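Here we start with a single chain on its own, the form predicted on its own, put down as structure tokens.
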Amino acid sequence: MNKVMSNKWIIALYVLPALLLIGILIFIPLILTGYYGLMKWDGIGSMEFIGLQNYVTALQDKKFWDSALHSFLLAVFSTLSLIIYLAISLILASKIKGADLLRKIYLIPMLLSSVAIAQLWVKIYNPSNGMLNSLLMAIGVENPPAWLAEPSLVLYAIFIPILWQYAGFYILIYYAALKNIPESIIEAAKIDGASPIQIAYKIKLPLIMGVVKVTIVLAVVGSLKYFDLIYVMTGGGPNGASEVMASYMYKLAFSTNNFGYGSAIGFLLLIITLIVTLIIRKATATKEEIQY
């Protein structure tokens, strides 16, 4: 076996199918998206080469930058919510009663499709007979807002189901990382008189910092390209108040048949995501990794 695996040609033969698949399914579509962004094209007829005009137009497009701001706001809220998910994971990993049941309950949103979650929250936010406004009126709030119709509220109203949808995913990651910490380290800290908060802050958190960094990247990148739930709930409305970069790209390409401009927006979304990912990796890079 060692003789076989030391042969570079055999290693290349094993790796080649996966590389071909990644190239065909990921890299070629990315290159084509950038190429279509150089064209004036409705997605069906002949293409006309117009150089960087679509990209220049996108950089001067107020709607694009508004959608980018909304995507960045979602990324900020998603990153801040990781603190809550981490706190819940610390509690669940501390051997409390009913931890297994609570962990399963937190995972339920992950089992639902984005469309089902969107439909559920549209009913909750219904201004006339929705559960939220019914509760507000029951406690004496007069004229509760129409959550998905108010331009100043709709974006934040949509953030709640998105954060709820992915809570179980991040809690499960943190919980697995915390349970992987050797119990002997925790017991030694207890013998030395460390409190539960000190153990969590000075021992558990540094030991799972590598996992925390990965979840930050996942939360930010996932938020920047988020699309489905927002599109189902509001379609980017009212008047673009909940538009994000991915939904703006979809509208341009498939609703207005401006496929060339939509491709340019999609390629800019890719570049922005790559730049943000590199910044996060640079900001969270450490020279030493704690071993245990």
Second form
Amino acid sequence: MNKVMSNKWIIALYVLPALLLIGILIFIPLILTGYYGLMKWDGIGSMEFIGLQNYVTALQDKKFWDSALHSFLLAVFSTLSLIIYLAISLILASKIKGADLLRKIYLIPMLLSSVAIAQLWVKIYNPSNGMLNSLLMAIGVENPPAWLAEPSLVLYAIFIPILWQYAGFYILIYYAALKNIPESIIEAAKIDGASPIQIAYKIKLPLIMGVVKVTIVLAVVGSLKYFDLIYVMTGGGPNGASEVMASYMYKLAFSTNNFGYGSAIGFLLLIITLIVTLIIRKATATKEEIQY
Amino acid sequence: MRKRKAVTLFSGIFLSLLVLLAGCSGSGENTSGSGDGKTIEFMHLWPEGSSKQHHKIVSEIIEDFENENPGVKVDLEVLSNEQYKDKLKVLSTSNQLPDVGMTWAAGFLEPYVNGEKFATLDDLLEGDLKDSFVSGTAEAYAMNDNTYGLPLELNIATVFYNKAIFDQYGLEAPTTYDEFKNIITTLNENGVAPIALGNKDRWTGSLWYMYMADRIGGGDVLTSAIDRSGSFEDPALVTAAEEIQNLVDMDAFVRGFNGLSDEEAKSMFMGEQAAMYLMGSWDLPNYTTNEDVPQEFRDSIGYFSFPTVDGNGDLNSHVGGPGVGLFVAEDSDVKEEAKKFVSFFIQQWGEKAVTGAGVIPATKVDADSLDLPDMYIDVLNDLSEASNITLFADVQMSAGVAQVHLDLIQSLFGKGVTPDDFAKEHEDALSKE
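Based on the form predicted on its own presented above, generate the structure block for the form predicted together with the partner chain.
Once more the chain from above appears, this time first in line as the rest of the complex follows.
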């Protein structure tokens, strides 16, 4: 086996198929998107080269910046919610009764498709027959808000199902990481008289810091390009109050037939996500990883 | 051992090549038939699951066509609405449009005509199908003096109302705006939501605005603002926007309408939680022939034309227009046969569609000779007496402006924009084109 793997040609041969697929399916479309962004194109007829004009328009487009703001808000909320997930995982990973069942319950939303979740929450939020408003009226709230129709509320109303949807995923990651910590370290800390909170904060957390960093990147990047629940639940409305970058891009390219401009927005989305990822990596970089 | 490694290696390469090949195949297929038999590729948007009756009628027509034209085969591909739109776009980008397919009028058609993807069908309009369309329907598919599509359906929007609820509070179908407002007040006082509106979809609100504009400013004020012979800052269009906001202030629409989809609004109307519902006549089967809807409910539904406003407006003027139509691809290898198929399809469609699927066809149909529910006969009569049919605003406009319009409609209903700004932003978007 060593002999095979030391041959550079063989290595190339093994890597090549996957590389080709990724190239064809991901990188070439990426470059093409950037290229289409330089065109005035309705997606059907002929293209006209207009240079960077689409990108300039995008940078001056208030709707684009509004949608970017909404995406960043989502990113902030997703990142903050990681704290809650971490707390839940810490509880689940300590030896409590029923942890196994609870873990499965938390995981269920992840098994549902986005569209099913969207339909579920649209029904919960229904202003007159929805579960939420029925509940609020039952406890005496006279005029509960129409969650998905209020421009000031709609964004946060959608954040809740989005965070709920991914809770299971992050809890699972944290749970697995925490279970990987050798029991002996915890035992040692206990013998030294550390309280459960001290153990969690001073020992467990630093040991899974690498995983936490990865989840921050995942949460932020996932939020910036988030699309599906928003598209199904409100379509970006009302008055663009729940528009995010990806839904705005989709609307431009497919609803207004402005394929060139939509592509430009898509490419900007890629650049913004890359920059943010780099910043996070820089900000969370530590000189040394703590080892077991 | 070494032999096994070689086998793994080669099968690995083989598999990856296979995947690549599978991904590439299908793009190079020849679209025309082989030998003397010819194949017409036909794509439509009525899947068997969701539009059973439509699907059945289409299949019957195809079968008859194949019987009458030996040697010609129709190859069918069916997708549902949104997927259909997406696929059509992708196919046209790669010059692989089906020989015959379905399109919508005006704004949807525009990029395809500009990209020279659709063939003109004027020869059919002059020939086989001369005088068979209701006036104004085929015209909606015309651009630069050529017609690129032939319509199958014609719809007008009317206000459906629940007679049982109206009777309960001693109300009658209104003919003037004051009566209409009176109904809204009475219903609100009795805790019944007056109007079901799902304005998440936005075109639903556009219907209300269009009728308001039509009654206040006459049948052509909106059309001329859109075709640039007039202005969107016409006082009538601003007043119409003000009236919409007055209705919102009166709580005329169900709670949270800007967050509800049309489906949700419809289910409120069908569940007798709201008394009125402005919708296209494509919804007629729900109130007449659809067996899934309780008979009692179907019997309790009537409809009225949008009332006159302050003595202005014509009850015979409607908002509506043709629905989907058929196109023939410009690059089709079997253009002759495709056109023949379109002509055959349209001739067969009219009567079959109205009796079988409850579609009001764009071709003239002799209503008296058919056994139809009363509400159909009424709508067909309204159509024949129509003084004007204003095409749906978002269909009239190009795709870009239509989005601006729809967004502004949602803002107008949600009071996120003043009537003056509403008109001004329309004017800006339209004049930029």
